[in-house]
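Shown next as structure tokens: one chain only, the form predicted alone.
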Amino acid sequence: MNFGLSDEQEMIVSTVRSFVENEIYPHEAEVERTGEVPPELADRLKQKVIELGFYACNFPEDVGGAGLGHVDFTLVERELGRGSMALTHFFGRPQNILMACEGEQRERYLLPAVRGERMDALAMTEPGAGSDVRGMTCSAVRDGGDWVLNGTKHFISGANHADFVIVFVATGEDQTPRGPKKRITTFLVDRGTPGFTIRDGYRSVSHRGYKNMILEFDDCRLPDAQVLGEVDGGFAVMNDWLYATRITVATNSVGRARRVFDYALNYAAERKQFGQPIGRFQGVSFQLADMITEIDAADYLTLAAAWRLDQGLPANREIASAKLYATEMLARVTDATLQIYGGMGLMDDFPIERFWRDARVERIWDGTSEIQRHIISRDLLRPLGA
């Protein structure tokens, strides 16, 4: 792996980071004030990604997105990671699970989404189902040549912009020598469909006005046309594709960490308690030290993750242990910074206390970090038979 970035790479890098600084931190006091993305703002963000070319940059150049490798969209990441996400949603990363669409599929959610032109949301988590997928209750049967959905689902980000809805449902269980198996299905669901209702889910006090919501299905009927995938392939879609989104969260840690720590070391150099900067005192400065090598080290983790899957090489380890030590990392980091403001830490004054607030959540969606460790023992002990 070469450390370095290439001219591209850091032309990449930098492009993001000035629209995030230009584009975003000047709305993020409003946002976390009212809890909202005007929808001229998110609007006029969208219109500036594509501008640039980076709308669904993660998406091949051959269904009209920028072709990025894994690499160069971790840098990407990496830099949205530095604002607030409810207005870096609009800078347009679409799922990358849409490449399974096929024939009409294409035309009516993969090309539009590419486009900017419609939204996509990711429907998997239940209030009796979160990290066991399998323990989904929501399901899908048969009826005549259609499909009947039942059921809800919690905590899903972006449904509220989103003009589709790609849905994880249980389509049937078969019996195996563990205890009942579900088999899941994927479902492409549009906003409007009778029968599905999306509506405000919990006030979190985690990146506010990224806003969680309820998807209710009462009896909505889908076509066959509606399948992501195959029946009951619904794992295999997700295998698939959504390693991207623990890799995501990896990422995005650490850009906010940087910019967190740019806070803390600034302070540190600024601050003066008994006639010098604090950061003189061993206590602040031996801080900074552990805090930017933990950080540097969650980077290298990431970026080697993407490399491997750049390179076709297996990478679920490499990626679980990204999203487990990164997402720990940012949580040692803002409390780390929150302490050496001391009391005005706590003060919204300052964007400290939001940071820590923001940084809890990482550990818990796309995967706890309990998961994250269960995928890494297991790939460890599955070799030796254990």
The other form holds:
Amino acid sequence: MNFGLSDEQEMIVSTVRSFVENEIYPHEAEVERTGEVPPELADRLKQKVIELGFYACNFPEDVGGAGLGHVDFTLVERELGRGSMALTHFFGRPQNILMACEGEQRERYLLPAVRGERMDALAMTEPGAGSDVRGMTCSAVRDGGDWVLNGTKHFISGANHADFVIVFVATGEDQTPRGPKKRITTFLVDRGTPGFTIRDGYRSVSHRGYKNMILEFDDCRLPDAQVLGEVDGGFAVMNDWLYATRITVATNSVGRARRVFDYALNYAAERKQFGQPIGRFQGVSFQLADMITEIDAADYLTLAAAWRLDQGLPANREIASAKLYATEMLARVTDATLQIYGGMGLMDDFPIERFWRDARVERIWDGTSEIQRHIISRDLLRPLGA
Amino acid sequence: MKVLVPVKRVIDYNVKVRVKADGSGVDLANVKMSMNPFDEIAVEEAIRLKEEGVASEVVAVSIGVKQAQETLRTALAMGADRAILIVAADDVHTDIEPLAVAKLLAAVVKEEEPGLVLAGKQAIDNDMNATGQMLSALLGWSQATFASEVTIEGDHALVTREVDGGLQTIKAKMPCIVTVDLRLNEPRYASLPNIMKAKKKPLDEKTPDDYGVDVSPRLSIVKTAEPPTRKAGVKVGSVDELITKLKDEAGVI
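Next up, can you give the form predicted together with its partner chain of this protein, since the form predicted alone came first?
Expanding to the full complex; the earlier chain stays at the top.
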């Protein structure tokens, strides 16, 4: 076993970390205050990342990406996790589901997305369909040779910057012994398509500036050329590509936890009460010990899951474990850090309250902790017939 | 024209330095190490000269422990073409003194025959600010220190130097040694393609014996101490009080 990073991986980590520290951190307070990323800043970040060859580094070389493996990319995402999501969005990691593009879809969507010319967003969640994906009511029906889409999607991150969205809608229903089951199809929908509108969503306490948008389809007519993958093959497309977003949430959480931990550690060493640094009190020092132990555990759990993907081994349960543990760890670490800061931790003079708020969504999006526990336990019990 | 860039592995500038309990130096165990920031500026300048077509090859050289390999890989990932590592110490706490470094660099210069040596003005660990000057004396080359602007024009270099109270521009005959200051440029990040290529670029490993140079220390460190902690300031009520205090207590006017 080798737990060390290669020279290349070490350099990738240090480069991405310096980028986040120098290009992202200085703008975080403004984004937090205004809830907006100035468009010039977004363009500038994107251009720098393109020049550095890191844009779409999760894509294979034959489509213009950097061809990073899962462990490499997990390390990139870990360092990006340190920074504001509103800003790291422009570090450019298009949805790898775009690899399902075929024929002229590659020229219209995949390749421009990898080059940073067109940005994408993924739309699955609906007001009535969160964890229960098959509960979606957004649908597409045949009309002549076309498809007509109707319905609403919400919580669509990044759709405000998207030139096109990848949207999952119901295209029929199968009768099964366990009741009716929806068939799902994936569509590529360009911004500006008649009948398709993108509007502001809700104001979230987590990740200000990384907006969640609402998409509305009102008799939105699409030709067959906009179907990604097979008709009724939406679940296959999801299963093939969407595991990656869960490992991203896990490793982002690890990176952010490390950043937060540095605040806790330094504050415990500097803040004096009762005539000594508060880190000398066991109540604080043992918290620090627990925090770093959990951060390391989450880091290795996540990297091990990525390593399994690189080896072509089944990793569904391992990714679910990493997502579950890393996001819950982040909640504990941010909460303990706030406790170490005391009252000042709640004030917006320090970023601690922001880390604490941002941490909350990680246990919810891309599969709640409960869904991850379901995936893990089903993986264990199903083979036993239970 | 070939450009030689010496780079040193030093304690990272973000690390809070801790003096060893026995006062023999700074604790480097398990501490993040990076390329000396001034050397990074020198590497950047050399790569820019190459991009402008002025330089044909950029060779990075480091002298120190084996781990300085990482520092050289960073230089290669930024865009240097090849690297030379002279392993002159086993212990990370051993610092090779400027004269020994200058002698080794002089030997490398004789072998490589660069037209220009671009070095950091000093390393942020010991702040010696001596190696470039010593190298110039050993080689009999012209030198331009504290550069904030470098232009190569045929057989000479126009170098703007940051001196006390202003800027001075000098014309130095090539080949020459230029030591660079903070404001010369802003070093680039390593690009992903260059990171991937860095491993494939040649990195030669040598020892001081290969060059016949004795690196044993000539200086001894008497004591290393933490800087005195700053005392809290006082608020003054008026300009008159301030002037009185500056005159009578601080004795500065």
